[in-house]
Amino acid sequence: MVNLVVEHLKYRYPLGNELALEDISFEVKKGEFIGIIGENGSGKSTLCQAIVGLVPNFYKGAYGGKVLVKEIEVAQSDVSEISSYVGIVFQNPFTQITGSKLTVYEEVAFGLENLGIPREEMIKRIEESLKLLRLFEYRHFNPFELSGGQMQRLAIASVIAMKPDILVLDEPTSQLDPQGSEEVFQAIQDLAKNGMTIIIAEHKIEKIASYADKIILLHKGKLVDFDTPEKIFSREDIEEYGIVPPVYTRICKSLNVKNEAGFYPVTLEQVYYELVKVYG
(Lines of atoms letter the chains of each structure in order from A and count residues from 1; the text may use other names and numbers.)
(Lines give C-alpha, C1' and ligand atoms only; values in the text may rest on other atoms or scores of the structure.)
(Ligands and ions follow the chains in the order given, each with its own letter.)
Protein backbone atom coordinates (compact mmCIF):
# COMPACT_ATOMS: atom_id res chain seq x y z
CA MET A 1 0.00 0.00 0.00
CA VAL A 2 1.34 3.43 -0.98
CA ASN A 3 1.59 5.80 2.02
CA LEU A 4 3.15 8.84 0.39
CA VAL A 5 2.95 10.27 -3.12
CA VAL A 6 5.01 13.26 -4.28
CA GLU A 7 4.03 14.59 -7.71
CA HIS A 8 6.06 17.21 -9.59
CA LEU A 9 6.86 19.07 -6.37
CA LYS A 10 8.39 22.52 -6.83
CA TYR A 11 9.22 25.06 -4.15
CA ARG A 12 11.04 28.38 -3.80
CA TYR A 13 11.58 30.08 -0.44
CA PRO A 14 10.32 33.65 0.03
CA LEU A 15 12.85 36.09 -1.45
CA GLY A 16 14.73 33.15 -3.00
CA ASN A 17 15.96 33.40 -6.57
CA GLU A 18 16.21 29.66 -7.30
CA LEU A 19 14.00 26.66 -6.70
CA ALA A 20 14.87 24.73 -3.52
CA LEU A 21 12.98 21.76 -4.97
CA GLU A 22 12.45 21.26 -8.70
CA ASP A 23 9.98 18.75 -10.17
CA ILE A 24 10.34 16.05 -7.50
CA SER A 25 8.23 12.88 -7.95
CA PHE A 26 8.29 9.55 -6.10
CA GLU A 27 6.11 7.11 -4.14
CA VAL A 28 6.73 5.39 -0.81
CA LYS A 29 5.00 2.23 0.39
CA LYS A 30 3.90 1.47 3.93
CA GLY A 31 6.76 0.17 6.07
CA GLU A 32 9.54 1.24 3.71
CA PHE A 33 12.74 2.76 5.10
CA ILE A 34 13.75 5.58 2.76
CA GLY A 35 17.02 7.51 3.00
CA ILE A 36 17.52 10.98 1.53
CA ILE A 37 21.10 11.91 0.63
CA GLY A 38 22.81 14.83 -1.08
CA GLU A 39 25.37 17.50 -0.36
CA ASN A 40 24.51 20.61 1.65
CA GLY A 41 21.96 22.72 -0.18
CA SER A 42 20.59 19.79 -2.18
CA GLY A 43 17.10 20.16 -0.70
CA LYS A 44 17.02 17.35 1.89
CA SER A 45 15.58 19.40 4.77
CA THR A 46 13.19 21.25 2.46
CA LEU A 47 11.82 17.95 1.18
CA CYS A 48 11.33 16.71 4.75
CA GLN A 49 9.47 19.90 5.62
CA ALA A 50 7.29 19.61 2.52
CA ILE A 51 6.23 16.09 3.51
CA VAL A 52 4.99 17.28 6.91
CA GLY A 53 3.42 20.49 5.58
CA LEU A 54 5.80 23.07 7.04
CA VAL A 55 6.51 23.88 3.39
CA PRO A 56 4.53 25.83 2.29
CA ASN A 57 2.10 26.27 5.21
CA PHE A 58 4.67 27.68 7.64
CA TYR A 59 7.54 28.92 5.49
CA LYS A 60 5.24 30.20 2.69
CA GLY A 61 6.97 30.85 -0.65
CA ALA A 62 6.14 29.69 -4.19
CA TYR A 63 4.81 26.14 -4.33
CA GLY A 64 3.70 23.77 -7.08
CA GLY A 65 2.87 20.11 -7.49
CA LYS A 66 1.42 17.84 -4.82
CA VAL A 67 2.36 15.92 -1.70
CA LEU A 68 -0.28 13.35 -0.78
CA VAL A 69 -0.27 11.56 2.58
CA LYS A 70 -2.96 8.86 2.72
CA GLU A 71 -4.54 10.67 -0.26
CA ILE A 72 -4.71 13.95 1.71
CA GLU A 73 -3.07 16.86 -0.08
CA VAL A 74 -0.61 18.32 2.44
CA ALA A 75 -0.49 21.90 1.11
CA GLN A 76 -4.28 22.17 1.27
CA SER A 77 -4.50 20.94 4.88
CA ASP A 78 -3.67 22.35 8.29
CA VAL A 79 -0.34 21.24 9.76
CA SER A 80 -2.30 20.06 12.82
CA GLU A 81 -4.33 17.69 10.60
CA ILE A 82 -1.27 16.33 8.81
CA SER A 83 0.52 15.80 12.13
CA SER A 84 -2.04 13.07 12.86
CA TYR A 85 -0.49 11.07 10.03
CA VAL A 86 3.10 12.33 9.80
CA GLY A 87 5.56 13.02 12.63
CA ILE A 88 8.89 14.80 12.32
CA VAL A 89 12.09 14.61 14.35
CA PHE A 90 14.70 17.35 13.92
CA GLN A 91 18.50 17.39 14.21
CA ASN A 92 18.74 18.63 17.77
CA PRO A 93 16.63 16.90 20.45
CA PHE A 94 16.88 20.04 22.60
CA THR A 95 14.58 21.79 20.11
CA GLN A 96 11.97 19.04 20.50
CA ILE A 97 12.08 18.16 24.20
CA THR A 98 9.82 20.62 26.01
CA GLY A 99 11.99 21.17 29.10
CA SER A 100 8.80 21.58 31.13
CA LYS A 101 8.52 17.98 32.29
CA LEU A 102 10.52 16.39 35.09
CA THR A 103 10.59 12.81 33.83
CA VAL A 104 10.97 10.91 30.57
CA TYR A 105 7.49 9.42 31.13
CA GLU A 106 5.87 12.85 31.48
CA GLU A 107 7.69 14.13 28.39
CA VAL A 108 6.14 11.42 26.20
CA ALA A 109 2.75 12.12 27.81
CA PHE A 110 2.88 15.83 26.92
CA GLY A 111 1.64 15.60 23.34
CA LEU A 112 -0.99 13.01 24.20
CA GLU A 113 -2.38 15.25 26.92
CA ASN A 114 -2.74 18.08 24.41
CA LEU A 115 -4.72 15.75 22.11
CA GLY A 116 -7.03 14.76 24.94
CA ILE A 117 -6.21 11.04 24.67
CA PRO A 118 -8.07 9.01 27.35
CA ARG A 119 -5.92 8.06 30.35
CA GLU A 120 -5.86 4.28 29.75
CA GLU A 121 -4.96 4.73 26.08
CA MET A 122 -2.34 7.31 27.02
CA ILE A 123 -0.62 4.97 29.47
CA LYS A 124 -0.65 2.18 26.88
CA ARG A 125 0.92 4.40 24.20
CA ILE A 126 3.57 5.83 26.53
CA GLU A 127 4.72 2.42 27.72
CA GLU A 128 4.70 0.96 24.20
CA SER A 129 6.78 3.85 22.87
CA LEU A 130 9.31 3.77 25.69
CA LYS A 131 9.76 0.00 25.41
CA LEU A 132 10.12 0.13 21.63
CA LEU A 133 12.77 2.85 21.92
CA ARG A 134 14.45 0.96 24.80
CA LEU A 135 13.86 3.78 27.26
CA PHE A 136 11.38 2.20 29.66
CA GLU A 137 14.00 1.67 32.37
CA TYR A 138 14.75 5.41 32.22
CA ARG A 139 11.11 6.50 32.54
CA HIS A 140 11.67 8.18 35.91
CA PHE A 141 14.84 10.01 34.81
CA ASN A 142 14.92 13.70 34.05
CA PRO A 143 15.15 14.02 30.23
CA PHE A 144 18.31 16.09 30.56
CA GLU A 145 20.06 13.30 32.47
CA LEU A 146 20.04 11.16 29.33
CA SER A 147 22.87 10.76 26.83
CA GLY A 148 22.61 12.39 23.41
CA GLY A 149 21.46 9.17 21.75
CA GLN A 150 18.92 8.54 24.49
CA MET A 151 17.57 12.10 24.21
CA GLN A 152 17.08 11.69 20.46
CA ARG A 153 15.31 8.38 21.09
CA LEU A 154 13.09 10.21 23.59
CA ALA A 155 12.22 12.78 20.91
CA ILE A 156 11.29 9.89 18.61
CA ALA A 157 9.26 8.16 21.35
CA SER A 158 7.30 11.37 21.95
CA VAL A 159 6.43 11.52 18.25
CA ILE A 160 5.54 7.85 17.70
CA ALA A 161 3.27 7.89 20.77
CA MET A 162 1.02 10.04 18.59
CA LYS A 163 0.70 7.02 16.24
CA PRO A 164 1.77 8.60 12.93
CA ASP A 165 1.78 6.46 9.79
CA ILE A 166 4.96 8.14 8.56
CA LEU A 167 7.99 9.26 10.57
CA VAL A 168 10.24 11.89 8.96
CA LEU A 169 13.69 12.46 10.46
CA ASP A 170 15.87 15.39 9.40
CA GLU A 171 19.50 14.44 10.11
CA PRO A 172 18.67 13.06 13.58
CA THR A 173 22.21 11.80 14.26
CA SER A 174 24.18 14.86 13.11
CA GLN A 175 25.14 15.76 16.71
CA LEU A 176 25.60 12.22 18.01
CA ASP A 177 28.67 10.05 18.49
CA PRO A 178 28.89 6.63 16.74
CA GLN A 179 27.21 4.79 19.62
CA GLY A 180 24.36 7.29 19.81
CA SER A 181 23.92 7.14 16.04
CA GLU A 182 23.73 3.35 16.07
CA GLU A 183 21.14 3.45 18.89
CA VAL A 184 18.94 5.79 16.86
CA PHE A 185 19.22 3.80 13.63
CA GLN A 186 18.43 0.52 15.37
CA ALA A 187 15.37 2.11 16.96
CA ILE A 188 14.22 3.48 13.61
CA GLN A 189 14.69 0.07 11.98
CA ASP A 190 12.49 -1.48 14.69
CA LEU A 191 9.76 1.04 13.84
CA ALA A 192 9.95 0.14 10.15
CA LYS A 193 9.69 -3.57 11.00
CA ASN A 194 6.51 -2.73 12.93
CA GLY A 195 4.97 -1.20 9.81
CA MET A 196 5.83 2.47 10.17
CA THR A 197 7.07 4.26 7.05
CA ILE A 198 10.45 5.90 7.66
CA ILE A 199 11.92 8.80 5.69
CA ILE A 200 15.29 10.04 6.92
CA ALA A 201 17.62 12.71 5.58
CA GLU A 202 21.14 11.83 6.65
CA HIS A 203 24.80 12.59 5.93
CA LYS A 204 26.10 9.34 7.47
CA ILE A 205 26.31 7.30 4.29
CA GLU A 206 27.42 4.05 5.95
CA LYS A 207 24.27 4.05 8.08
CA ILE A 208 21.96 4.79 5.17
CA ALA A 209 23.63 2.03 3.14
CA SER A 210 23.09 -0.48 5.95
CA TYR A 211 19.50 0.37 6.89
CA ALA A 212 17.60 1.94 3.97
CA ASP A 213 15.42 -0.05 1.58
CA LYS A 214 15.70 2.72 -1.01
CA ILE A 215 17.57 6.01 -1.34
CA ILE A 216 16.55 9.37 -2.78
CA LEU A 217 19.57 11.15 -4.27
CA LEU A 218 19.11 14.93 -4.48
CA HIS A 219 21.32 17.51 -6.15
CA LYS A 220 20.58 21.23 -6.27
CA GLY A 221 16.91 20.61 -5.58
CA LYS A 222 16.49 17.94 -8.26
CA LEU A 223 15.85 14.22 -7.84
CA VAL A 224 18.77 12.47 -9.51
CA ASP A 225 17.78 8.90 -8.66
CA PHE A 226 15.49 6.85 -6.43
CA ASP A 227 16.52 3.22 -6.05
CA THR A 228 18.20 0.62 -3.82
CA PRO A 229 21.43 1.47 -1.97
CA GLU A 230 23.34 -0.97 -4.23
CA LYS A 231 22.12 0.75 -7.38
CA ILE A 232 22.63 4.30 -6.07
CA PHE A 233 26.15 3.75 -4.74
CA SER A 234 27.20 1.82 -7.86
CA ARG A 235 26.59 4.85 -10.06
CA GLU A 236 29.80 5.82 -11.83
CA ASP A 237 28.94 9.52 -11.34
CA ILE A 238 27.96 9.32 -7.66
CA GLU A 239 30.90 11.43 -6.46
CA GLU A 240 29.95 14.20 -8.89
CA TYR A 241 26.95 14.80 -6.61
CA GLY A 242 29.12 15.21 -3.51
CA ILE A 243 28.57 11.67 -2.23
CA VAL A 244 31.42 9.35 -1.23
CA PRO A 245 30.18 5.73 -1.45
CA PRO A 246 30.40 3.42 1.59
CA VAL A 247 33.84 1.99 2.29
CA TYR A 248 32.75 -1.56 1.33
CA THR A 249 31.47 -0.28 -2.01
CA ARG A 250 34.79 1.43 -2.70
CA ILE A 251 36.71 -1.74 -1.82
CA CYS A 252 34.50 -3.87 -4.08
CA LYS A 253 34.84 -1.38 -6.89
CA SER A 254 38.62 -1.60 -6.69
CA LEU A 255 38.37 -5.43 -6.77
CA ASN A 256 35.54 -5.43 -9.35
CA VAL A 257 33.32 -7.52 -7.05
CA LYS A 258 29.65 -7.22 -8.04
CA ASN A 259 26.43 -9.01 -7.19
CA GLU A 260 24.25 -10.91 -9.66
CA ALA A 261 22.45 -7.69 -10.64
CA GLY A 262 25.77 -6.09 -11.57
CA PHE A 263 25.97 -3.71 -8.61
CA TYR A 264 28.66 -3.32 -5.95
CA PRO A 265 27.88 -4.48 -2.37
CA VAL A 266 27.33 -1.76 0.24
CA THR A 267 27.66 -3.63 3.55
CA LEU A 268 30.14 -6.08 5.11
CA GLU A 269 27.54 -8.86 5.01
CA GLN A 270 27.02 -8.38 1.28
CA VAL A 271 30.77 -8.35 0.64
CA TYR A 272 31.21 -11.58 2.59
CA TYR A 273 28.38 -13.24 0.63
CA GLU A 274 29.88 -12.28 -2.72
CA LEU A 275 33.42 -13.32 -1.77
CA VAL A 276 32.21 -16.70 -0.52
CA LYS A 277 30.55 -17.29 -3.90
CA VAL A 278 33.80 -16.48 -5.70
CA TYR A 279 36.38 -18.07 -3.40
CA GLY A 280 34.30 -20.61 -1.50
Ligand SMILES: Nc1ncnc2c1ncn2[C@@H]1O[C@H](COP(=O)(O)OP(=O)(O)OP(=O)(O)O)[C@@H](O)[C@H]1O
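Only the largest set of C-alpha atoms that superpose within 1.5 Å between the two forms is called the rigid core. In this text the structure is predicted, and so the values were computed from the model without any measurement. Positions refer to the first chain, counted from 1. Compared with the form predicted in complex with the ligand:
- Once both forms are overlaid on the rigid core, the distance between the two CA positions of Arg125 between the two forms is 2 angstroms or more.
- Shown in the overlay between the two forms, fitted on the rigid core, is a CA shift at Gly87 smaller than 2 Å.
- Two rigid parts make up the chain, and between the two forms the smaller of them rotates against the larger by 16 degrees on C-alpha superposition.
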Given for the second form:
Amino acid sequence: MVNLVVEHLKYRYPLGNELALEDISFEVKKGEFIGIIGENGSGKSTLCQAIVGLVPNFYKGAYGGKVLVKEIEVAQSDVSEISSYVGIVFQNPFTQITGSKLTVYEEVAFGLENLGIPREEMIKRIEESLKLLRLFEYRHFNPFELSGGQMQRLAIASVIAMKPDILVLDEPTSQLDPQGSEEVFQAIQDLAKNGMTIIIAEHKIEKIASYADKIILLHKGKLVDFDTPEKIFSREDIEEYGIVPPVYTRICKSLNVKNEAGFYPVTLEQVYYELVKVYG
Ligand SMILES: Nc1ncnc2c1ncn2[C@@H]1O[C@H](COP(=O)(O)OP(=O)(O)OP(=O)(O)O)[C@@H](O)[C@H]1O
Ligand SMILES: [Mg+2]
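Let's compare: the form predicted alone is above, so bring in the form predicted in complex with the ligand.
Now the full complex is given, and it begins with the chain already shown.
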Protein backbone atom coordinates (compact mmCIF):
# COMPACT_ATOMS: atom_id res chain seq x y z
CA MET A 1 0.00 0.00 0.00
CA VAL A 2 1.45 3.35 -1.07
CA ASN A 3 1.25 5.95 1.67
CA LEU A 4 3.53 8.72 0.45
CA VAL A 5 3.57 10.10 -3.07
CA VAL A 6 5.83 12.95 -4.16
CA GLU A 7 5.16 14.25 -7.67
CA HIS A 8 7.32 16.76 -9.54
CA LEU A 9 8.06 18.62 -6.30
CA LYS A 10 9.87 21.93 -6.77
CA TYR A 11 10.74 24.47 -4.16
CA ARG A 12 12.75 27.67 -3.76
CA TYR A 13 13.24 29.39 -0.37
CA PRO A 14 12.01 33.02 -0.24
CA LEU A 15 15.57 34.36 -0.19
CA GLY A 16 17.10 31.56 -2.26
CA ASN A 17 18.44 32.11 -5.76
CA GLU A 18 18.33 28.48 -6.78
CA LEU A 19 15.80 25.71 -6.41
CA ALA A 20 16.36 23.78 -3.17
CA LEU A 21 14.27 20.95 -4.65
CA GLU A 22 13.94 20.40 -8.37
CA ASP A 23 11.40 18.05 -9.93
CA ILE A 24 11.46 15.36 -7.23
CA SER A 25 9.18 12.33 -7.74
CA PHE A 26 8.98 9.06 -5.79
CA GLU A 27 6.54 6.77 -3.98
CA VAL A 28 6.91 5.01 -0.64
CA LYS A 29 4.95 2.00 0.59
CA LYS A 30 3.68 1.46 4.12
CA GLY A 31 6.38 0.08 6.43
CA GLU A 32 9.28 0.87 4.10
CA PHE A 33 12.50 2.20 5.60
CA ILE A 34 13.83 4.91 3.27
CA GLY A 35 17.19 6.66 3.62
CA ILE A 36 17.89 10.11 2.13
CA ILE A 37 21.56 10.74 1.39
CA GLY A 38 23.47 13.55 -0.29
CA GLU A 39 26.22 16.04 0.47
CA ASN A 40 25.68 19.18 2.62
CA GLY A 41 23.15 21.47 0.97
CA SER A 42 21.79 18.78 -1.37
CA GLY A 43 18.23 19.30 -0.05
CA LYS A 44 17.75 16.51 2.51
CA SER A 45 16.32 18.72 5.25
CA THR A 46 14.19 20.66 2.78
CA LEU A 47 12.71 17.42 1.44
CA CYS A 48 11.96 16.27 5.03
CA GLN A 49 10.18 19.59 5.71
CA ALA A 50 8.20 19.26 2.47
CA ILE A 51 6.99 15.76 3.36
CA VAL A 52 5.46 17.08 6.60
CA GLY A 53 4.11 20.25 4.95
CA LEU A 54 6.34 22.78 6.78
CA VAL A 55 7.43 23.59 3.24
CA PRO A 56 5.39 25.50 1.98
CA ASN A 57 3.05 26.15 4.94
CA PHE A 58 5.70 27.51 7.32
CA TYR A 59 8.61 28.23 4.99
CA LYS A 60 6.91 30.20 2.22
CA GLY A 61 8.60 30.58 -1.16
CA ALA A 62 7.97 29.21 -4.65
CA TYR A 63 6.40 25.76 -4.60
CA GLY A 64 5.29 23.42 -7.36
CA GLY A 65 4.19 19.79 -7.68
CA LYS A 66 2.54 17.69 -4.99
CA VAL A 67 3.18 15.76 -1.79
CA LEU A 68 0.41 13.34 -0.88
CA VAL A 69 0.37 11.71 2.54
CA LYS A 70 -2.33 9.04 2.65
CA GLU A 71 -3.89 10.79 -0.36
CA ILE A 72 -4.06 14.16 1.44
CA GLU A 73 -2.20 16.97 -0.30
CA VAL A 74 0.02 18.46 2.41
CA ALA A 75 0.40 21.92 0.84
CA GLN A 76 -3.39 22.32 0.95
CA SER A 77 -3.77 21.16 4.57
CA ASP A 78 -3.13 22.55 8.03
CA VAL A 79 0.15 21.37 9.53
CA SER A 80 -1.96 20.33 12.57
CA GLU A 81 -4.22 18.16 10.38
CA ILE A 82 -1.23 16.43 8.80
CA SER A 83 0.57 15.98 12.13
CA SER A 84 -1.51 12.98 13.16
CA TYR A 85 -0.37 11.17 10.00
CA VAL A 86 3.20 12.27 9.71
CA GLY A 87 5.72 13.26 12.39
CA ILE A 88 9.14 14.85 12.08
CA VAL A 89 12.24 14.72 14.25
CA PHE A 90 14.42 17.74 13.45
CA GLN A 91 18.15 17.81 12.82
CA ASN A 92 18.73 19.85 16.01
CA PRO A 93 16.94 18.47 19.11
CA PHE A 94 16.91 21.95 20.72
CA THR A 95 14.42 23.12 18.10
CA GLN A 96 12.13 20.23 19.00
CA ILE A 97 11.96 20.49 22.80
CA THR A 98 9.04 22.71 23.86
CA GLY A 99 11.08 24.48 26.55
CA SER A 100 7.93 24.85 28.64
CA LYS A 101 7.70 21.39 30.23
CA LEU A 102 9.43 20.65 33.50
CA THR A 103 9.95 16.93 33.05
CA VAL A 104 10.85 14.47 30.33
CA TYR A 105 7.52 12.72 31.02
CA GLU A 106 5.48 15.90 30.50
CA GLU A 107 7.45 16.69 27.37
CA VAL A 108 6.29 13.42 25.76
CA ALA A 109 2.75 13.95 27.11
CA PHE A 110 2.51 17.38 25.44
CA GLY A 111 2.03 16.16 21.85
CA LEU A 112 -0.46 13.52 22.96
CA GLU A 113 -2.54 16.06 24.89
CA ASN A 114 -2.73 18.12 21.72
CA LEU A 115 -4.02 15.09 19.82
CA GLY A 116 -6.69 14.52 22.49
CA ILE A 117 -5.55 10.96 23.31
CA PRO A 118 -7.46 9.41 26.29
CA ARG A 119 -5.50 9.40 29.57
CA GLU A 120 -4.92 5.65 29.93
CA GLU A 121 -3.76 5.28 26.37
CA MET A 122 -1.54 8.32 26.90
CA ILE A 123 0.21 6.82 29.92
CA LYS A 124 0.78 3.58 28.01
CA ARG A 125 2.27 5.36 25.02
CA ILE A 126 4.51 7.65 27.10
CA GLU A 127 5.94 4.69 29.02
CA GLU A 128 6.41 2.62 25.88
CA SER A 129 8.24 5.33 23.98
CA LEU A 130 10.41 6.36 26.94
CA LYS A 131 11.42 2.72 27.45
CA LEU A 132 12.08 2.21 23.74
CA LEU A 133 14.46 5.19 23.74
CA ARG A 134 16.01 4.19 27.10
CA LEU A 135 14.76 7.32 28.86
CA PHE A 136 12.32 5.86 31.36
CA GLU A 137 14.72 6.28 34.26
CA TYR A 138 15.07 9.96 33.34
CA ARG A 139 11.32 10.62 33.27
CA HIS A 140 11.48 13.05 36.22
CA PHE A 141 14.46 15.01 34.84
CA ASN A 142 14.12 18.47 33.38
CA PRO A 143 14.65 18.13 29.58
CA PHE A 144 17.44 20.70 29.81
CA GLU A 145 19.33 18.51 32.28
CA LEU A 146 19.76 15.86 29.59
CA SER A 147 22.89 15.35 27.50
CA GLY A 148 22.70 16.16 23.77
CA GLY A 149 22.22 12.49 22.96
CA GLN A 150 19.51 12.01 25.59
CA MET A 151 17.75 15.13 24.33
CA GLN A 152 17.84 13.76 20.81
CA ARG A 153 16.32 10.51 22.08
CA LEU A 154 13.63 12.55 23.87
CA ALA A 155 12.78 14.36 20.62
CA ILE A 156 12.36 10.95 18.94
CA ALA A 157 10.31 9.53 21.85
CA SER A 158 7.92 12.50 21.73
CA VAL A 159 7.21 11.98 18.05
CA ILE A 160 7.00 8.18 18.23
CA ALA A 161 4.43 8.42 21.04
CA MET A 162 2.07 10.09 18.57
CA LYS A 163 2.23 6.93 16.41
CA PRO A 164 2.34 8.68 13.05
CA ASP A 165 1.85 6.55 9.91
CA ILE A 166 4.98 8.17 8.50
CA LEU A 167 7.96 9.12 10.65
CA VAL A 168 10.44 11.56 9.11
CA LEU A 169 13.80 11.89 10.85
CA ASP A 170 16.41 14.46 9.87
CA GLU A 171 19.81 13.23 11.05
CA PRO A 172 18.36 11.96 14.33
CA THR A 173 21.63 10.47 15.53
CA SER A 174 23.97 13.43 15.00
CA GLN A 175 24.45 13.88 18.76
CA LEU A 176 24.64 10.18 19.60
CA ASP A 177 27.64 7.96 20.24
CA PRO A 178 27.99 4.76 18.16
CA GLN A 179 26.07 2.63 20.64
CA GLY A 180 23.32 5.26 20.97
CA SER A 181 23.03 5.50 17.17
CA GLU A 182 22.79 1.74 16.83
CA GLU A 183 20.03 1.61 19.44
CA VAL A 184 18.06 4.34 17.71
CA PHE A 185 18.36 2.61 14.34
CA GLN A 186 17.19 -0.66 15.85
CA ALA A 187 14.25 1.02 17.57
CA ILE A 188 13.28 2.69 14.30
CA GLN A 189 13.60 -0.60 12.43
CA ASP A 190 11.18 -2.23 14.88
CA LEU A 191 8.69 0.55 14.20
CA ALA A 192 9.04 -0.07 10.45
CA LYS A 193 8.45 -3.81 10.98
CA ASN A 194 5.24 -2.87 12.77
CA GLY A 195 4.08 -0.88 9.75
CA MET A 196 5.35 2.65 10.41
CA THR A 197 6.89 4.17 7.28
CA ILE A 198 10.35 5.59 7.99
CA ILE A 199 12.08 8.36 6.04
CA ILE A 200 15.48 9.26 7.42
CA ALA A 201 18.05 11.79 6.21
CA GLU A 202 21.44 10.60 7.38
CA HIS A 203 25.15 11.06 6.75
CA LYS A 204 26.05 7.76 8.47
CA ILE A 205 26.37 5.71 5.31
CA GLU A 206 27.12 2.38 7.04
CA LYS A 207 23.90 2.67 9.06
CA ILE A 208 21.80 3.50 6.02
CA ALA A 209 23.40 0.58 4.17
CA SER A 210 22.38 -1.84 6.92
CA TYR A 211 18.90 -0.54 7.66
CA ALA A 212 17.34 1.10 4.60
CA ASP A 213 15.17 -0.84 2.15
CA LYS A 214 15.74 1.91 -0.41
CA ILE A 215 17.79 5.08 -0.67
CA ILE A 216 17.00 8.47 -2.19
CA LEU A 217 20.22 10.02 -3.52
CA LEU A 218 19.96 13.82 -3.73
CA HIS A 219 22.37 16.18 -5.44
CA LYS A 220 21.88 19.94 -5.74
CA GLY A 221 18.16 19.57 -5.08
CA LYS A 222 17.67 16.85 -7.71
CA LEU A 223 16.81 13.21 -7.18
CA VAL A 224 19.69 11.33 -8.81
CA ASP A 225 18.47 7.84 -7.93
CA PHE A 226 15.96 5.96 -5.78
CA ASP A 227 16.93 2.33 -5.34
CA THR A 228 18.30 -0.39 -3.05
CA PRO A 229 21.51 0.30 -1.08
CA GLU A 230 23.38 -2.30 -3.20
CA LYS A 231 22.47 -0.53 -6.44
CA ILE A 232 23.05 3.00 -5.11
CA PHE A 233 26.47 2.24 -3.60
CA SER A 234 27.55 0.21 -6.66
CA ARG A 235 27.08 3.24 -8.94
CA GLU A 236 30.36 4.01 -10.69
CA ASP A 237 29.72 7.75 -10.28
CA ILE A 238 28.70 7.67 -6.59
CA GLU A 239 31.68 9.72 -5.37
CA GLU A 240 30.74 12.54 -7.76
CA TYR A 241 27.75 13.15 -5.47
CA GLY A 242 29.95 13.53 -2.41
CA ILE A 243 29.13 10.05 -1.11
CA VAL A 244 31.80 7.64 0.13
CA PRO A 245 30.28 4.14 -0.08
CA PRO A 246 30.40 1.79 2.95
CA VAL A 247 33.82 0.28 3.66
CA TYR A 248 32.49 -3.21 2.77
CA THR A 249 31.44 -1.94 -0.65
CA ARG A 250 34.84 -0.37 -1.24
CA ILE A 251 36.67 -3.56 -0.27
CA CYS A 252 34.43 -5.67 -2.51
CA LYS A 253 34.91 -3.25 -5.38
CA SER A 254 38.68 -3.52 -5.11
CA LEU A 255 38.42 -7.34 -5.01
CA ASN A 256 35.63 -7.40 -7.63
CA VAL A 257 33.29 -9.39 -5.37
CA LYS A 258 29.70 -8.96 -6.56
CA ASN A 259 26.40 -10.55 -5.61
CA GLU A 260 24.28 -12.62 -8.01
CA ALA A 261 22.53 -9.52 -9.29
CA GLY A 262 25.92 -7.97 -10.16
CA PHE A 263 26.13 -5.41 -7.33
CA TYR A 264 28.69 -4.97 -4.58
CA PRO A 265 27.76 -6.02 -1.03
CA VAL A 266 27.08 -3.13 1.37
CA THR A 267 27.15 -4.81 4.80
CA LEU A 268 29.44 -7.21 6.64
CA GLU A 269 26.78 -9.95 6.48
CA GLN A 270 26.52 -9.60 2.71
CA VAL A 271 30.32 -9.74 2.30
CA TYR A 272 30.42 -12.85 4.44
CA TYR A 273 27.67 -14.46 2.34
CA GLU A 274 29.55 -13.81 -0.90
CA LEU A 275 32.90 -15.00 0.50
CA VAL A 276 31.42 -18.24 1.84
CA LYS A 277 30.19 -18.97 -1.72
CA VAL A 278 33.75 -18.59 -3.01
CA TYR A 279 35.78 -20.13 -0.20
CA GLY A 280 33.19 -22.43 1.37
N1 LIG B 1 15.88 28.95 5.27
C2 LIG B 1 16.56 28.94 4.13
N3 LIG B 1 16.57 30.02 3.30
C4 LIG B 1 17.23 29.99 2.12
N5 LIG B 1 17.90 28.92 1.66
C6 LIG B 1 17.93 27.83 2.43
C7 LIG B 1 17.28 27.78 3.71
N8 LIG B 1 17.49 26.55 4.25
C9 LIG B 1 18.25 25.89 3.35
N10 LIG B 1 18.51 26.64 2.27
C11 LIG B 1 19.27 26.23 1.07
O12 LIG B 1 18.62 25.12 0.45
C13 LIG B 1 19.56 24.15 -0.01
C14 LIG B 1 19.27 22.81 0.63
O15 LIG B 1 19.50 22.90 2.02
P16 LIG B 1 19.18 21.73 3.04
O17 LIG B 1 19.29 22.29 4.40
O18 LIG B 1 17.89 21.09 2.64
O19 LIG B 1 20.39 20.72 2.72
P20 LIG B 1 20.83 19.38 3.51
O21 LIG B 1 21.02 18.34 2.47
O22 LIG B 1 19.87 19.12 4.61
O23 LIG B 1 22.27 19.77 4.10
P24 LIG B 1 23.00 19.27 5.45
O25 LIG B 1 23.66 17.96 5.09
O26 LIG B 1 24.03 20.34 5.70
O27 LIG B 1 21.99 19.16 6.54
C28 LIG B 1 20.94 24.70 0.32
O29 LIG B 1 21.44 25.34 -0.81
C30 LIG B 1 20.66 25.71 1.43
O31 LIG B 1 21.60 26.76 1.38
MG1 LIG C 1 20.06 18.97 6.65
